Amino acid sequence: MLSFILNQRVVRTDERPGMVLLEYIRGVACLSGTKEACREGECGACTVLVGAKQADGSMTYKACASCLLPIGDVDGCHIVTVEGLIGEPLTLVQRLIVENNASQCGFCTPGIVLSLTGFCLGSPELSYEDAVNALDGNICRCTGYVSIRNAARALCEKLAQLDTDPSERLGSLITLGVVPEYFRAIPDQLARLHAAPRPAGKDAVLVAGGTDLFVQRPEQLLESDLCFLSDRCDLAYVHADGDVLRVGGAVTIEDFRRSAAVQRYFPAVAHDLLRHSSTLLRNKATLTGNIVNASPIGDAAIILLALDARLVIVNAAGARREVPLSKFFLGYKKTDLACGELVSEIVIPLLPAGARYHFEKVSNRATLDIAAVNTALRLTTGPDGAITDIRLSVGGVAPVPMLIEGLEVFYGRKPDSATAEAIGQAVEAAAKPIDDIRGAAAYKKLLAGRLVRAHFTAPAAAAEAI
């Protein structure tokens, strides 16, 4: 059985662990404010709020798409819809929508309550950048976006004298009227709900994320025995050790991108990973997800390649190997991955003296978009300037996330326009790619050429060495 508290009541359930939240608020709970429509994360029209208890007794929430995530996956978790946050009076997010006039048909609305009221809870620094980001995975049709712009900017004006410390935010905002007054009861009512451990058999289902699974096969895990990865709160770390950085096989890639480690060693990554989905889909994506779902444009992936990451695989017997990720990819969505193992680390080498690091995408829309192609360098130079090593992958080219070969005949040389003219030919050369739906082959050899030369124009803020 699982147990959860929706908004303010406890749920004690047998539905299968694989049905999505979105079916249950909609469907067994009957509460109508979070709307159905793209069923593929693409629209915020379904955002919740998953508030987890931590180990030191504090709640961290998280703006989710429920269209994508399974009940299994909040056993023992706050669900908060709109209708969690209904009262007398408006809370302080709803009252500065209607102020701005941020609301027009209101199909979309809950879902930007939620994420706004997500970021008041869970931002580092309540900046208005982090409000903008915290709104990339809720789409309006109506507004034009500027009305809503002006709400969360409003909202930063009224949180600029907010107490930053996590350990007073939840009051805070109690007080400020951003959260209802049972949010404070929360924790102590999760404590009780005594949620118990999900056996798994060596058949299930390994679910990291979901946001991929749930939107390729939502009816076929409906009824297979599922394993979430979010259990393993072993694999949820991330830190330096020596010259590495080591990455738990259950981190989201938000939290990766937050996390101080990246913050300080890979301060260009965390802001590209902006870019490899909204918000709703980040607070749930794993890293090791990115990876072991062999996308050929997988952005993670792609960045993964060029900062030459390994991979820890572990057996059901406990037995580990190391596989670089160069050599992980098989062929296409097929990986050096059997049957009962996962990824239990992703290990990336900090930058040595001299290196940089930069990232290209380009697809149709900024965020909550797939490449057409991306690519990411890691160049590294000597005291003369010259090039001394190079790692340059692309993704969109060939049917696994490519690694260039042959590139040592360029050391010795200066990155200038000459040596990124002849790379750029070199890798329109090595591109095999296919025509589909994201754009024609011919296209996409050119385009891989043009954003490898990109890798050497870029300014110097963008390409910092880290």
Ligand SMILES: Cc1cc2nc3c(=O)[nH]c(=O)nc-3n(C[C@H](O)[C@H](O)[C@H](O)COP(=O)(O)OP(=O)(O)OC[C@H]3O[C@@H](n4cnc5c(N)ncnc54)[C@H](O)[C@@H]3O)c2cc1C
The other form holds:
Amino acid sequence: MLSFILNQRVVRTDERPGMVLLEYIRGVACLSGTKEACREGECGACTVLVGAKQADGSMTYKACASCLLPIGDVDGCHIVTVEGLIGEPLTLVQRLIVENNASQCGFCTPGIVLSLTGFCLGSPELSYEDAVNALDGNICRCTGYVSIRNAARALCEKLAQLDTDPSERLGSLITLGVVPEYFRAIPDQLARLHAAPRPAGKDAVLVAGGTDLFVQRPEQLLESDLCFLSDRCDLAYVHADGDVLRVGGAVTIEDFRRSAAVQRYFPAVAHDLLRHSSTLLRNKATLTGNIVNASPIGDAAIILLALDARLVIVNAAGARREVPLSKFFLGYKKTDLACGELVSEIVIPLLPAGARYHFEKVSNRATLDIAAVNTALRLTTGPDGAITDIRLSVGGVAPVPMLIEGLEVFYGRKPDSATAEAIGQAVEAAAKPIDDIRGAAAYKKLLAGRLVRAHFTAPAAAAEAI
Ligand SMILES: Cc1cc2nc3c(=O)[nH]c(=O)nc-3n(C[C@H](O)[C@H](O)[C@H](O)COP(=O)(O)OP(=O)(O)OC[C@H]3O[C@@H](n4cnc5c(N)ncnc54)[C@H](O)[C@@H]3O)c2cc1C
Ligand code: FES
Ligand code: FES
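What does the same protein look like in the form predicted in complex with the named molecule, given that the last one was the form predicted alone?
Complete assembly follows, chain above in first position.
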């Protein structure tokens, strides 16, 4: 039996763990404020808050797309839908949406309210820029984003005096009317649920964030035995260790981005990963899911290839092996991962002295979209400015995320426009894209060459990572 708190009500249910939360909220709990549209994580109409109790007793709340979130993964959590945001008569976010004319037909509005409330509860910074980023997964088709942004700006002005530590913020948010008073009692109520990870069979499907799995085969997962990576608190770490960064296999992309170690050692990567999907998805999606899914255009895979990452893989018996990411992809959607094996850690070398990193991505939309072509570069130069090492990855031009080989011929040259041109031409020659929904093969080949040249003409962005 699964148990969680839905708004103020304790739920105990025998529904299948693979039922998506949206289905439960609308179909079983009969709460219709959470809207259903794309069912593929693309629109944000189904946004809810997922609150989880931390080891220190505090709560973290994250906005998530309930259409891709299995109820087995919210066992022991607090789920907040728009019906759970009961104010006097409106919450602060709802009131500012009204005052700024930020709702017209209203279909997207519950999702927008939940995303902005999640921002208030969880964002380390309460800046206008971060409020807008928090809305990157919510599409509105009729109001126009100017008035929604005006509501977000007004909200940030009201929040200006709040504590920067999200774990200390709840009391002030209740006083300000952002969340209702009953939130205060939730940690104790969750403790009384006694939810514990359930044992999974050896053939159980491993679900990380579920943002690939629940798009690809939701019907099959409804019937399957599932094992949730979010239960593996021991794999939820990011820390520097000598000259590498160690990232546990259960770390979500958003937690990775926001971790102190990534902010310190890879600030440009933290910024570039804003281009991966949306906040709603990154709050669940993991780096390991992006890698194991083996899409030729996975953003994390492309970035980590250029950074020379390695994977630590463990099998069911606990035996451990380490594989360079460049050797992990064997063919289209084929990886060097045997049945029952788990990617338990990603090891990322810190940038060596003289190295810089840069990422480029072209997609139809700036956010919430998978790339047509993406590419990352780690370029190292010696004291004389000549190249001593190049790692260049390109996505969307081969069956796997591609590491460009043979670039040693450029060692000793300056990373000037002539070198950029020659490397761009080498990439165009190596690229073997196919025509698909994201673009014609000829376009992607040309694009790959252009983006690679852009690595060399974007010094400001590159210097950020040094
Ligand atoms: C609307 C939308 C937009 C998207 N935008 C982007 C984008 O911009 N860029 C991009 O790169 N991707 C994008 N994606 C794809 C997806 O979000 C990412 O690939 C994501 O990182 C997958 O991670 P996950 O944790 O959700 O994987 P899951 O779906 O949980 O798992 C994917 C696969 O990996 C396996 N797996 C997961 N973790 C492990 C592990 N530790 N060990 C062994 N196996 C494991 C699972 O069993 C499964 O087979 C998008 C998806 C959607 C729906
Ligand atoms: S219904 Fe569109 S994101 Fe869930
Ligand atoms: S108000 Fe109509 S879709 Fe946003």
